[in-house]
Structure formats: structure tokens, C-alpha cells
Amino acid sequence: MMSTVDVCVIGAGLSGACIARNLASHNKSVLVLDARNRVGGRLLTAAAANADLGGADFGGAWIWPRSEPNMANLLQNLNLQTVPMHMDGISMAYIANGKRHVIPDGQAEMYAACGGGAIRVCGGASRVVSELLEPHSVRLGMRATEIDYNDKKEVKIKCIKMTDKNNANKNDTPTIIKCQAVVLAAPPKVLARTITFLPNLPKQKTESMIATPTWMQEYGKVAVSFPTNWWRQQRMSGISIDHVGAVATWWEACSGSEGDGNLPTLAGFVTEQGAAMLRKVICDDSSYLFEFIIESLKRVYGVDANAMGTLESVASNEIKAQGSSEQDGLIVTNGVITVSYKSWLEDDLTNAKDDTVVDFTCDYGDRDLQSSVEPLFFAGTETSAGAHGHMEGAVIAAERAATEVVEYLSNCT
């Protein structure tokens, strides 16, 4: 199977989607590839895995419009509604000595992971990518394994079809895509470790890519949806800090105007240490995640299970689990409350590992990350000199890369 386009974009995340929209506006034919079976990349909304959840984001979630004008303009152009972070009410801190502290109303910004001034996209941040991409221009479950740019007039990309579990389908014949230019808009170290370049990329370029940690690669997120917004009912902000449990900090993550969305939802960060804790919890039975997280919430917020909308005890056979934490999320529910967990640490499309060793760490936005190599161009939030790691950085990088590609194609003509 073979396709021919002007530009192929590898990575259907925010940066890749912005590039595709930009190049299409310059009348360039564009094909976007992604090894995942969904668009969004590191923008993953829990609702994509389970329609009952309240639009909580497993990946990038926050935008700060006062300091991130590109994202603010993009949301306005796409006519996407936003919701401010809920900061009203008391907050909680559970510290290592086993004591819970109540933080007075008005101080939530000091303890919130996002700080002040943050907003979220109603329905989840992955909606931004879905609105940007034209479905006919995207091929999902296609992993680029080789890019041959020996012929400067025609780049050849070899792709393999992925299974639902992100494994290569060895029975399928590789797909060949021909184009004039390629934009690589995925985590730099994943690109360097999973794609063979013919000829090899410059040594300094390759080492810089491998030495660049994927933003938030050690983290994960847990989202818990409830039948009622019990924290607001008890005049809580929903924000908490936990020095004991696997989830280091919590916040309100639903997206309705009244803080409910489809269902009221709390979400929280899981650090590398927390991921090790959760790995032990779910190693024998993934349904154990449910009770573990509910007990953590009871301890941190000082409420019982009845206040959350469920019974104090739930029979194990009533708890159902599906999915996986290393893919699009492990979802565990008792039919009333749903707990979901996504680990980016265990996601090999985010945190690729191999035996290659470099003796330095590359700074985000480094010139070697941004620099093009003949018909190959590089984007993604890690390559951004400003707001790297944020959605804003992905948009900035996309604008730069798209400008470079248009200029390159003009010179070729």
C-alpha cells in the first residue's frame, strides 16, 4: 500500500494537529500518522475511555490565558468553552505524621498544582485536537519505523500497523508513504529510539533527542467520578495534598458550569513513587485499585464513603475493571463511582527506553531539538523555547515548524 502527499506529520497530538491545519491553509496535502488508535497524543480525556466520566484529563489539562496567548486565541478560534479552576472553600493536607490539616478558604491557590489563573477545556483538552484535525487526513494505529530521505526530492516512510495493545501487527505488509517533507511531532527520545533514519541523523541531533526527557514522563493521573459533587456541598475546594498516599495532590477536574460536567470528578497526580505503590496494588487484581483510591480519599478529605455516594463496603464481585494503565487508562467501577488511572511512566509511546546511554540531559527548546535536517522538521512541546511542556509550547513549536516547511517547499518548487 502506498500514498503520496506533500507533507507527512508523525504524531497526532496538539503540535501535529496545529501543523496539519496550518499547512492545509497553505494548500498543502497533509497526512498525519500516529501509532496510537486515537488522536490527542498526551492530551487524553477520561471521557474518551468512559463516557460516564466528567471530562477529566489524564494528560495536559491546564491553560493560563493571561500568559499563554496562543492557546487563548486557538480556543477562541475553535469556539471551545472553558471552565476556571474551582478554588472556593477549604482545602486539605494530609502529612507524613498521619495528621490532616484544614487549609482555610482563600488559600487554595497556594496549594493547587496549577497555581492561580488556570482554566480547562469543557469536555476535556483532547477536544482541541479533535477540532483541529480533519478525519480523512489522519491514519491511526500506524507506526513509522523507517524514514529514507536519501532522495532529497522524495522521502519514503515505512509504517507498520499496530494492534489495539500498541504492538506491531507482524502479519501486515508495511505501508510506504511518499512525501516531500516530514514533520516529526512526537517526544524526541521516542522518535530517536523507534525510527531508523536513512541516512542517520547527525550524531549531535540524535544524542540531543535521546537526552531529552519527555515532559512529565514519570507521572500519571487518577480520576474519580461521583454521583454528586460532595466536596462543594461540604464547602471544600476539592484541592488537597497527600504526603502518604499514591496520589500526591487532588483537584476538581469536571467541566460543567456548576462543577459537575457529565459527572462530578476529582483528579490527581501520581508520581513515580506513587506509580510503584499502585503497581503493587493492582498486580494481582486490577479491581483492587477501587478500594485503595476510595480509602485514600476518605483519609485525606475526612469523609466516609456514604458522603461520596456509595456504601461503606462494596462486594468485590460488584467491581468491574477494564483497560490498562499503560494504554488509555485502567477503569474500575462499582456502577456508581468510577476510578480511572493512566500511567505515562509505563506508556512506551511516551517514555520509550533502550540501552542507548548519553552523558548529558538536553534542555527543552535546545537548538539541536529544533533544527531541521534537510526535508525533516521537528516540533512538539519539548522543542519549544517558550512554555515547553505546556499546550502553549506545542502550539509555538507547530507555528515555527509549519513556517519552516512552507519555506522549504517553496524553495523546492
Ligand SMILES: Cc1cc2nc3c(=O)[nH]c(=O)nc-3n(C[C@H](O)[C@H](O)[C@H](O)COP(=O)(O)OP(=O)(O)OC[C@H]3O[C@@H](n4cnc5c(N)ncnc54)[C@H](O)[C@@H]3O)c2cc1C
Given for the second form:
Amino acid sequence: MMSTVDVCVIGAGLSGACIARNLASHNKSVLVLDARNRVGGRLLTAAAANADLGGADFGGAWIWPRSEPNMANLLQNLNLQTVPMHMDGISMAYIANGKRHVIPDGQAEMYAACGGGAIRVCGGASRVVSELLEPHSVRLGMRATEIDYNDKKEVKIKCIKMTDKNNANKNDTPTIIKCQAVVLAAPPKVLARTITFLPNLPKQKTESMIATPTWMQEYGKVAVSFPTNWWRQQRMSGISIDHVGAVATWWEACSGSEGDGNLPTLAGFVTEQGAAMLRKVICDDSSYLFEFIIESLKRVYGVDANAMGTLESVASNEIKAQGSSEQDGLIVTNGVITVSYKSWLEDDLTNAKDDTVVDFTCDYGDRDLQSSVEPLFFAGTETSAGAHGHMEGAVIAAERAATEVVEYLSNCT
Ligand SMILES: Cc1cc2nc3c(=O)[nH]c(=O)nc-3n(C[C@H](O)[C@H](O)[C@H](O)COP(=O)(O)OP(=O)(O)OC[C@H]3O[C@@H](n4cnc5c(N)ncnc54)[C@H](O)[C@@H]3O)c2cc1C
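Could you output the structure for the form predicted together with the named molecule, given that the previous block was the form predicted on its own?
In what comes next, the whole complex appears, and the chain from above leads the way.
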């Protein structure tokens, strides 16, 4: 099967979506490919994956409008509502010696993982991408494996179809997409490790791509939705830090919108160390995640099961698990409380397999990462010189790459 467009964008994350929107406004025909069976990339909202969840974000969540003007403008243009981080009330710290400290009201900002001034998108951050993309211009479950740009006037992209479980469907004939220009809007290291370029990319560029770890690749997030907002009822902010458990820090992560999907929800970061703990917990039976996480919440917040809502009355309910932590999230529920977990560390479209040590000293946004190898152009948040790693960086990189492509195509004609 073949198809022909002006520009093919690889990656339906925030950067790819911004590029597609920009190029379409210049009357270019655009096709956006993504290996996943959903759009958004590292923006993944629990409610989008499962209607029973509270709209928590498993990936990027916070935007700092005072220092991120591109994101602030984008949210305004898309008319998306936002909600400030909830910081009112006492917060908790459970430290290594097994002591729980109560942090007085007014000090949450110092302990919150997001610091001050952060807002979230009502309904979850993945809405930004779904609002940007025209469904007809996106092809999901298609992984680019080879890009042949020997003929600069007609690039050929070989793609394989992925199964629901994000594995290659080996029985399928590869699809070839033909185009005049390609924008690679995915983590540089994943691209360098998983796509064959014909001819090879310049050596220095490949080295720079391989040396650039994907931002936040070593993290995961847990979200827990409850029938009641028990922390607010007890004058707590929902913010806590935990030096002992698998989830290093918690915060309130309700979607912020009225109605469906606005269940009271807490979310928290799982570090690499926490991921190793959770792997042990779920290795025999993934439903063990439920009790493990509820027990850590009881310990950190100093509340009993009753305080969390109706946990005791539903304790006898069957706990059911679905999904997986390395794909779009493992969901474990007893029908009243839902615990979900997504690990980006184990997601091979975010974290190239050989990434074990993260080098925070690498040069995100360096010239080699950004430079085009015409007719190939490079975007994605890691290539941005400003706000690299953040959603803001993904938007800045998209703006730059789209400008380069428009100029290139106008020179071609
Ligand atoms: C846990 C976590 C927390 C974060 N918190 C924040 C935050 O609070 N605020 C903030 O601003 N940012 C945050 N970020 C970062 C933010 O999510 C990213 O900056 C942003 O989403 C990156 O967008 P992108 O389009 O550059 O890349 P991605 O979102 O990674 O998109 C790339 C896409 O390319 C696809 N792809 C890869 N290879 C191929 C291939 N061969 N063929 C087809 N498709 C392919 C992938 O499937 C993916 O969908 C967080 C990230 C994580 C993981």
C-alpha cells in the first residue's frame, strides 16, 4: 500500500500535532504517523484511556503560564480551561526514619513537585493534542522503521502495523508513504535506535541523538481515584512526600472539569527505584498493586480506610486488573476505588531499550539535534533550546521545524 503527501510527520505527540496544524495552515497536505494506537505521546490522560478514571495525567501535566508563553497562548487559542494546582491545607511528609510530619497550611508550594504557579488542563493534558489534530490526517498503529531519502524529491517511509499491544504485526506487508519532506517529532534517541536511514544520517547528528536521553523517561505515575475527596474534607492539600514508598510524592490531580471524569483523584511520581518496587509487587499478580498503594496512602496521610471513603465496606469486592504498566497503564479497581499505574521507563516508544543511566548534563537542543538533513527535519521537545523537555519546548521546536519545512518546500517549487 502506498500514499503520497507533501509532508509526513512521525510522532503524534504535542510537537507533531503543532507541526501538522502549522503546515496545514500553509496549505500543505500532511500525514501524521504514530506507532501507538492513540495520539498524545507523553501526554496521556487517564480519563481518555478509561472513562472510570478521574482525568489524571500519567505524563506531562503542569504548565507554568508565567514562564511558558507558547503554551499559555496555545491553551487560549484552543479555548481550553485550566485549573490551578490545589495547595490549600496541610501537607504531609513521611521520612526515612519512619516519622510522619505535618506541614502547615501555606507551605505546600515548597513541597509540591510542581513548585509554584502551575496550572493543569481541565479534562487532562492529552486534550491539547486531540484538539490540534484533524483525525483524517492521522494514522495510528503505524511505526516508521526505514526512511529512504536517496531521492530528495520523493522520500519513502517504510512503516509496519502495530498490534493492540504495541507489537509489530509481522504478517503484514509494510506500508510505504511517499512525501517531499519528513518531520521527525519523536525522542531523538528512540529515532536513532529504531529507524534505518538510507543514507545514514551524518555521524555527528546520530551521536548527538543517541547521547540525548528522553526527558522523564525514567519516571512513572500512579493515580488513585476515590468516591470522596477525603483529603479536602480533612483540610489537607493532598500534597505529600514519601521517602519510603514506591510513590515519592503525591498531589491532587482531579480533572478540574465538572461532571464526568472529575472524580477525586490523587496522583504521584514513581521514580526508577519505585518502579523496581512496583515490579516486584505486580510480578505474580497485577491486582496486588491495589492494596500496596492503598497501604502507602494510609501510612503517608495517617488516615484509615474509612477516611478514604467507603473502602472498608467494599473490601470484599473483587479486585480486577486490566492493561499493563508499560503500555497505556495498568488499571486495578474494586469498583469504587481505582488505582492506575503507567511506567514510561518500560515504554519503548519513549525510552530506547539501552537507556539505563540518565545523563542530565547532555546538551538538549544542541545544533546537531536541531539541524535538518534535507528533506528530513527534526522536532520534539528534546530538540528545543528553550524549555527543553517541557510541553513548552515541544511547541517551540514545532514552530522552528514547521518554518524550516515551509521554506524548504517553497525553494523546491
Ligand atoms: C511522567 C512525565 C511527567 C511530565 N511532566 C511534565 C509537566 O508537568 N509539564 C511539562 O511541560 N512537561 C512534562 N513532561 C514532558 C512532556 O510530556 C513532553 O515534553 C511532551 O509531551 C513531549 O512531546 P513530543 O511531541 O516532543 O514527544 P512525545 O510526546 O514523546 O511524542 C512522540 C511520539 O512519537 C511516536 N513515535 C516514536 N517513534 C516512532 C516511530 N518510529 N514511528 C511512529 N511513531 C513514533 C511516539 O509513539 C510518540 O507518540 C512529562 C513527561 C513525563 C513522561
